[in-house]
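First, one chain by itself in structure tokens, the form predicted on its own.
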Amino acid sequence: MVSGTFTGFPARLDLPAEVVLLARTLEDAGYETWCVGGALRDALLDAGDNDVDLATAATPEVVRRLFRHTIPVGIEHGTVGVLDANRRMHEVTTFRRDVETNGRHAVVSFGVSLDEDLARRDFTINAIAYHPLRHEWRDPFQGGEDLGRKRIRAVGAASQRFREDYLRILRAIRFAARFEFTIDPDTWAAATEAVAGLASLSAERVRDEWFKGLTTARSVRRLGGLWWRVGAAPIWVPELIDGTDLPEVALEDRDPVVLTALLCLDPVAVLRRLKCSNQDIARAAAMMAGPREPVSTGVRAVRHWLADVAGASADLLLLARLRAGLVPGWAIIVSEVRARGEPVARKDLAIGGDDLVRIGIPPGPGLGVLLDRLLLLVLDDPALNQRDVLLQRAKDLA
């Protein structure tokens, strides 16, 4: 995730053999093929993996004919997923140009050159190509220079790039926060002028960009600040804490749901607006319901806290650590309680509802109430969590 420094185009890239084989197959069939996309940018910054995409003169129909195992991941935009011998998918996309755009989607046509294909891309650092067989670089928009200057700059006219797809505004912010790059003044001005267009995007696309930003930003404080400065936060995440009040977060602690709870006054509202999964929304609601932490660092208090927060304990532990910038003192007690297997939920009791029915306690809501009372007893004293002891206590309480 963390980038290095661009020192120039290397004589050759160390690409996966599967990528080279795909390119060779296409080239041998007479179709010009280049490596493109973010993986190239990341490789040049020593910040990525080997998930390299290919751009080719071959149409989707030809690609599907040349390779046995393919997936039509985006045929209308020229993209075919090709599975290699290890069943790993590589995206192969036909050279294309935009015919019509509306700020959200594009209609494309094929039969264009590599340079025309690169010209439709968002930023210069993403408009670089590498030939995997001839080891040639193609950089018609000086993306290498911008990598060296640590700068995000739109390809061509920035205002046009953003009108083609308003999500590019959020992508510019994400790349700037991830790589600690500046945003070119003309590109920034065009982004702020076009920001109202973000309202026309689908919640799902904005959610994906929000989550990607949270999980990759070198500084989440800067990411949040840019969302506010460009004008994106009032449209999609008005609950986002503004500017310098945002905490910093280590890269290894990048759970986007927990981070949304950390950075936003009402994370449930944010996740609902972004049409997140019910599971993610429920996690945020549980964190908000709390309590945030035990009333003390005593083992009894920790057991009661674990019972109160149920499945939210891991999220709340991470949230507490992120808020304080250090591991809370009661975290070790949580680990010790878990290591000893001490009961903190109904399911941990030595008896269940069926056992209570067998001793004459009638089914119904009262059964659950009784189990909760027994749980309170063992939270105070785990030694009481024995079948015979709990059955006798149940008889006494019934």
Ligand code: ATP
The other form holds:
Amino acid sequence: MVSGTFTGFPARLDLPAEVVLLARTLEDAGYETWCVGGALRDALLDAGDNDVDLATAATPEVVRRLFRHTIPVGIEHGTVGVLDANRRMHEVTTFRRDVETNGRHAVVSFGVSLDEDLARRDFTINAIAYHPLRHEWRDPFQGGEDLGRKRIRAVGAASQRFREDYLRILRAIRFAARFEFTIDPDTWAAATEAVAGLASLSAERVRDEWFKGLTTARSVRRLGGLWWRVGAAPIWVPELIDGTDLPEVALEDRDPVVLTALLCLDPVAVLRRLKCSNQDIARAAAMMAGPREPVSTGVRAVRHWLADVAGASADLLLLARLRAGLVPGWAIIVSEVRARGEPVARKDLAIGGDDLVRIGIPPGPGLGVLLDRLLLLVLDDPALNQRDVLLQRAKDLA
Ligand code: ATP
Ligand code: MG
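So that was the form predicted on its own. Now I'd like the form predicted in complex with the named molecule, please.
Full assembly next; the chain just shown is listed first.
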């Protein structure tokens, strides 16, 4: 995931045999085919192993004819998924040019050259191509030099490129934070100037950027700072903590929902605005509802807390750890309670509602109330969690 340093274009790139075979099939049929996109950038930075995308002169129809198993994953943009012998999918996209853009999406046309295809890409470091059979590099915008200088620079006229697709503003920030690159001054100026256009993007595209950024940034502090400095935070995440107060988070703790709760004053509002799944919104709401931590590190307090927060305990634990910068003292007690299998929810009780009905307690909402009272007893003393004991207590309480 984390990048190393660019040390020049290697003579050869190690590619999966399936990708080479796929390219050979297209080339043998007479269609120029190159590796492109983020996987090349990542390979050159020695950062992670993304799937390599292929760009080809063949039209989508031809690609679908040449391979037995294909999936039209983004056919209107010229992308066909080709399944290899192991049923792994590889994206093959026809060389294309944007003929119409409106800041949100583009209408594309085919029948263009590799260089034209590279020219419509966002940043120089994303506009490099490699020929998988001839082992040639193509780098018309000096993306290699920018990798070496650790710099995000737009392909062509930056302000025009951001107006074509405002999402590129957020992508620039994401790559800068992920690779610890600077943003070229012209590109940065154009981004800040175009930033109002972010308001016209769909919430879903912004959310994907927000989540990807949080997951991949080497420093979430820098990422958040850039969202403020470029002017994106006021538009999409005004609840984001101000740059200087942002905490830092280790790479292994990158749950985007928990991080939104850590970094934003009202995470539920943020996730709603970004049209996140109901499940993600519910997780944020549960974290906000708390209680944030047990009232003490005593085992009883911890059991009561686990019962109170139910499914949110893991999220709250991570959140507490990230807030404090260390594992809270009660975390070990949580693990011990779990390891001993002590009851912390209604469903853990040795009896259920039907058992209560069988001893003559009338069905209805009163059953739940009674079970909750029994749960309180076993939270204080797990040894009471036995059928006979609980049935006797239920009779006493009813
Ligand atoms: P990652 O997958 O790690 O987020 P990536 O660079 O591979 O990074 P993708 O969204 O997978 O990003 O896109 C693949 C390639 O398509 C990019 O490298 C870039 O060349 C091009 N691309 C993607 N989005 C845009 C965009 N909004 N404008 C212009 N080119 C884009
Ligand atoms: Mg990619």
